[in-house]
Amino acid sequence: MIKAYSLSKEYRGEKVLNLSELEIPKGELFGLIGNNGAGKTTFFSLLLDLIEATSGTIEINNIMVHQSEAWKPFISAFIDESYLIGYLTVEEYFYFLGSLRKKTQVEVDSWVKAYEPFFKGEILNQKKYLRDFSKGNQKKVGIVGALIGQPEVIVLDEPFANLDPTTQIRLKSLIKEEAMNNGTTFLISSHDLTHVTEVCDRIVLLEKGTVLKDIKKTSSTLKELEQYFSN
């Protein structure tokens, strides 16, 4: 599904990412962890063709992301609030995303209705611009927006940050259900070891741009990761 080969990124001669080979199969719940500056956001930015690699390639469904845009219809992402359009209402934003996925407003309304428990009555029909919502509610909108049209791959950077405990629990259930019911591949970056080990099947630990651990989750994974970061 996703393949990175000899992938590197340098800034002013300093290498911030250096992956010899990384493959993520379809339907995998893939977690990416590491301290600040480990290269997590850089990898996501390269995957989404937001920055240019110094060397190497990333392929999605055998399409090189830097050579073609044919991968864009089946991948979606929410990295941070800059992905939102602050002067739109929630409904207008969802309709805009739906139009990109060739969905009518009626289809979007019907689809969004299923996420009302996740919104906790705080998002829809508020007659507010996105910029006027709290950070947590903006994140809820961005995450649900990334799901519109059931893309094959969804990239989420720090999805649990700024969310209250109830919403964090609901988000974990939502991700698992999407993966199980639709075969969606999730790439999730998080500083929260507990959340990422509860959600993901596989966890890759980056340190200074390189892979230090590539773990298939077991009952001892959380303890192993906590021990690593405490040393």
Second form
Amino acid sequence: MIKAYSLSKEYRGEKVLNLSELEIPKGELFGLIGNNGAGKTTFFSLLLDLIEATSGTIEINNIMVHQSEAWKPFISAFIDESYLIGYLTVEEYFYFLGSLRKKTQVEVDSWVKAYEPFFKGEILNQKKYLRDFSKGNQKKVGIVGALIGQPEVIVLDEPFANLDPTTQIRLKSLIKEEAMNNGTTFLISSHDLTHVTEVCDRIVLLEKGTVLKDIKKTSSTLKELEQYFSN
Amino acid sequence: MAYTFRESLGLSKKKFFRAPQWELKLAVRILIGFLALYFLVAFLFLGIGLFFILRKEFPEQDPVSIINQWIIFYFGADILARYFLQNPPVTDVKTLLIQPIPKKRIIRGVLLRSLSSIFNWFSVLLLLPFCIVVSIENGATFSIWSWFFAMLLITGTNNFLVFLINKNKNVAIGVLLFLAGGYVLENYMNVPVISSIGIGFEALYIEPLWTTVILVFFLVVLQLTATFLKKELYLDKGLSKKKEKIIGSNLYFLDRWGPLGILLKNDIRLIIRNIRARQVVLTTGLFLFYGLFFFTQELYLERPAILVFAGIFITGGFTITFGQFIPAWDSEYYSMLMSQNLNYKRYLKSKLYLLMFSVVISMVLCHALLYFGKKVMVLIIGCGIFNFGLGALISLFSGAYNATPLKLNVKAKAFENTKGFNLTQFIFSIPKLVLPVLVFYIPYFFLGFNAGIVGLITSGLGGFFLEIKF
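Could you please show the structure of the form predicted in complex with its partner chain, as a counterpart to the form predicted on its own just displayed?
Below, the chain from earlier opens the complete complex, with every other chain and molecule after it.
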């Protein structure tokens, strides 16, 4: 599904990302962890062609992201609040995203009903603009917005941060369900080791732009990671 | 830590110097400085001249008494202007709230800074030279200076009243109705409203002791404002964001336009729901009237090349003002748009259509200018076609060089609208404004008026076909 070859990004001669090879197969729940400055967001931005690589390539479904835009239908992302359009209402935002993926308003309306429990009645029919929602509620909108139209790959940067505990738990089961029912590939970065090890089948640990660990999840993974970060 | 007025000023200073592009802002400030100097001198002469003009026109009356009769209108207009334009300087207060600074001191800082507002200077600049002249010419030194002091106190009272009015439009309407009603009653029905107030002002001049009443009034308002601010100094009160009403939710007619309609719908919402974008559209409205200035002058009617300039502004106001910020309008969520299932060409096309659409609307609206004759109308239509085909394209292109992000829901202050201004934008004004004039003028010079119009239309259509081909 996603392949990166000798991918690197430099800022003023300093390498912030340097991946010799990384492959993410379809349907994988891929977790990306690392301290601040490890290169997680840089990797996502390269994947979404938001920044240009210094060297190397990255492919989605065998399409090089910097050469064609044909990968865009396969992928969706929620990185931060800048992925929301502040002057729209939640419904308008969903309709907008839906229309880009060929969904009618009726389809979006009936689809969004499935996420009512995740929203806990605080999101829909609120008669206010997205910019006036709290951070946590904005995040919920962004995450659900990324699911519209069943894209094959969904990128979520720090999805657990800013969410209340109930929603964190619901989000975990939501991700697992989407992956199970639709075979969606998830790329999730997180600072919360417990959540990320619980959700993902594979964890990649970045430090200073390079892959330090690439492990299939086992029962000892969380211990192993905690050990690493406490040193 | 004591939070003093000096520190409050220091924060304002840092905010200014550390703002992005502060050098440019400095240049703009210097420009404003010169403008202020100009006004200063103008007011000085007005203040001095006022006395002599009044004495010459009404030799049997004291100039001060004449002013007293009408000064209520000045103070009324002052309140209205402040109501619309003066923003209480409370923006930086939030961070200070949880610091060990007494609220009283924060409020004092806010109130003191509000006194530096330009509105307060008008009174001083106008009345100070006037009073100097009066004291020299009339010799009644004490009474004129106590009167001057009273006028300053009233100005200060107005300054604080604006806090209490707190954008309540009923008060503003009340002031307006009172002044208009007073004027009508006074002049047409012989009910002495304005003149009674005039007698009150006159009393301040004749009997300086009355000034103490004004002083007490001023202090009461000051105290009321301070208590009011103290009550409002909470995040859910005076410092809260106002809840907005949802507008433009039913734009379903655009759905018929397919994928482009979706993007257009967003752009229309962007324009009507964000302060910055609304400001730009209002300027466009002004551009429509800009033409009137040119077309009413006989001088220009014989110089069609200058009229082309006006025509470009009239039909292309929106393309120029809105177009120069085109990807920048979406900067708050640009990365999201770019990672969406949205082809970049389609995105650009929708923007171009928005600009072209605006040209069509302007062309329809400016049919009012038909009043100035068929020739003017033909010229404007020619300019419109140029803007439709080529002007919109050039504006879109110029916007691509504008890499400064834009805050959508933040007001651009007067004279501070410098964010998007840079050398590139200045250079781009050449094809936007000079090119159409040349396109008209060269054929016009050799072959006459109609050839000039044909020049405008063909270049416009040329741009249009270029756009369709790609």
